[in-house]
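Just the one chain here, the form predicted alone, laid out as structure tokens.
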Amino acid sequence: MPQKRATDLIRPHLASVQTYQPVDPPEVLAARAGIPRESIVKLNGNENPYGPSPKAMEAVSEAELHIYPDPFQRRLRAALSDYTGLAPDNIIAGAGSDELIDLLFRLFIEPGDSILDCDPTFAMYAFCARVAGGELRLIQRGELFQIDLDAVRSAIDENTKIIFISSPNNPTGNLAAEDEVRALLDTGLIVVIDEAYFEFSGETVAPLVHEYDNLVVLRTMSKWAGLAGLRIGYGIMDSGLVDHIVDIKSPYNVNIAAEAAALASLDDRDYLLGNVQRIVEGRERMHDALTAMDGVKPWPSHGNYILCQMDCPERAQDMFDQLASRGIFVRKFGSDRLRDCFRVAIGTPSENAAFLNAVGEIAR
């Protein structure tokens, strides 16, 4: 019997899967630009420039790291219930909302199933679909990046299981209206509304979980609470779906340090929401400044970032490259729809000023 190589045993759809393209860490970006790490302006990851609550950092330092976390997340779900106004039975936490996206695919998707998403969008949904062996169908958004409900409905067939919608949409920054979400829910499919940037918009459809058992709302502590490095997110959904997620998740998926930081952050929400307000104000100032520049069109945003459109793909790439050469890093995308765009996260006032000064000089 001929001996097989280990790689011959890999599932065929994973043997050459197209992976997700993450952002590089600060030290790699600094080396690429040839400048000290502390000199870079990192605006490519939609991270919170003000960092976590001091209480969260203290809680992590005092956490009992030698103890396994509660597999049912009792304290964390209770605290999230207090924060969201939804019952603990409607909430489940994960190692970032990315883990919950993956768990939803494990729960619902098998090879041959299809998933609908509206492009431009967050690339993680497509990545998880590919890993699960499902077929992702991208429905193009309208001229203002709005959802094309008729096109979504037309794309549904007997194999369609899930519709993903990011709201505010990453990277375009616009919101899905409640009537649009209701229309999607009326299809009977699982509808996942990713509200990763909820705190920056103040708009949510989470209360609709009481009306629709096919609604899943995803949130994260990465953005508003500055806990991106600890990987902590949560989902709001029908209690029956929560039970099924609990059944298939890793027992100790939220680690002790992340749980401690999340609990302290929720307790210190006024401080953190004050930082959110500073970011929102910085977003509006940056939007106004970009609007006044020739050759740059900033799209209105309800997130902690702004999508900037140039007059052609070549100028967008040149802007991206020249900013990087100065140690200022923004995000470019592979989507054909966004070839003439880049996305910038809102930083501190000094970071925003450095970005705007550079853009002004390059755009002349």
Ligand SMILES: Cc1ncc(COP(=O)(O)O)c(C=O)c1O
Given for the second form:
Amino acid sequence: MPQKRATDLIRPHLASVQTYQPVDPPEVLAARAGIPRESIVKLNGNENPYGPSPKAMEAVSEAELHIYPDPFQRRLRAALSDYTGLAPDNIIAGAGSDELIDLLFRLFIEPGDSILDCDPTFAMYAFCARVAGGELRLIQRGELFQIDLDAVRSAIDENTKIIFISSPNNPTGNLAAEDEVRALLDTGLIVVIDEAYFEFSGETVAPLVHEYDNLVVLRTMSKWAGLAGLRIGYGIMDSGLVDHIVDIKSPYNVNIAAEAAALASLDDRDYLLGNVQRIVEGRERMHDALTAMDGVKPWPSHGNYILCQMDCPERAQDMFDQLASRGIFVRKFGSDRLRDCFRVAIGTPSENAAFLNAVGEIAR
Ligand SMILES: Cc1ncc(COP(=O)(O)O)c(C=O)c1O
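Can you switch from the form predicted alone and show the form predicted together with this ligand instead?
Then the entire complex follows, led off by the chain already shown.
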């Protein structure tokens, strides 16, 4: 019998999945620009420019790394309960909210099921849909990037299981209104409201988990708490769904360093929320400065980033390339709708100034 190659044994729907387009790490960006690592301005990953709480760093250095973490996340869920005002039974943590997105696909989606994604949005939902073998239905957002409720409703059929909404939406910056979320929940599908940027907007639909057992709210410690590198996020949902996530997740999914850092961060929330406030102020100043420039249109944002639209795709590409050649990295997107746009994260005041100076010179 002719021997099969290992790759011939891969499940067919997975064989063609393309690698997720990630943001490159700083040393790779620096090498590409031919600039020392410490001189680059990294504004392409919506990371927190102020980093973690010093108390989180201390907690990581003291964490018992030789002990497995608690699979039931008792202390963490209690601390998140105190932070969110929701019961520990309604909360489950993951290795980043990315892991929770993946777990939701495992729980609900089998090949043939369909997923609704309001485009343009965070690429992870589409990526996980491909990995799960689900059928991805892209519903275009309206002119102001608002959710098109009628288009969502008419895309639903008997195979549709989940609607994903990022609010604030990454990369467009706008929020989903509570009445829109309620209208989506009334479809009876699982509605995932991804509030990765909640702390920068102050708006949440999390308390609706008491009214709707089909609501899942996702949050992360990556953005407001500066823990992107440790990978820790959490979901808020009906306790019955939490139990099922506990059943299927890998037992030690949140590592002990991430757990220690998250607990210390929640304890030091006033310090971290002070940094959030500085980022929000920086965002408003950056929005005003970009508005005053010719050729760049900044979209209003409730996150820690701004979507910038240029006159045409070529200008957007040129801006991206020229910024990169100066060691300033922003995010560009492949989709048709965003071909004339790039997204910039809010950095420290000096990073923001470097970005704005460069944009002013390049756009001139
Ligand atoms: C909307 C949205 N959801 C989730 C994530 C992923 O967060 P985490 O770092 O917790 O996996 C991001 C990261 O950029 C995001 O923009």
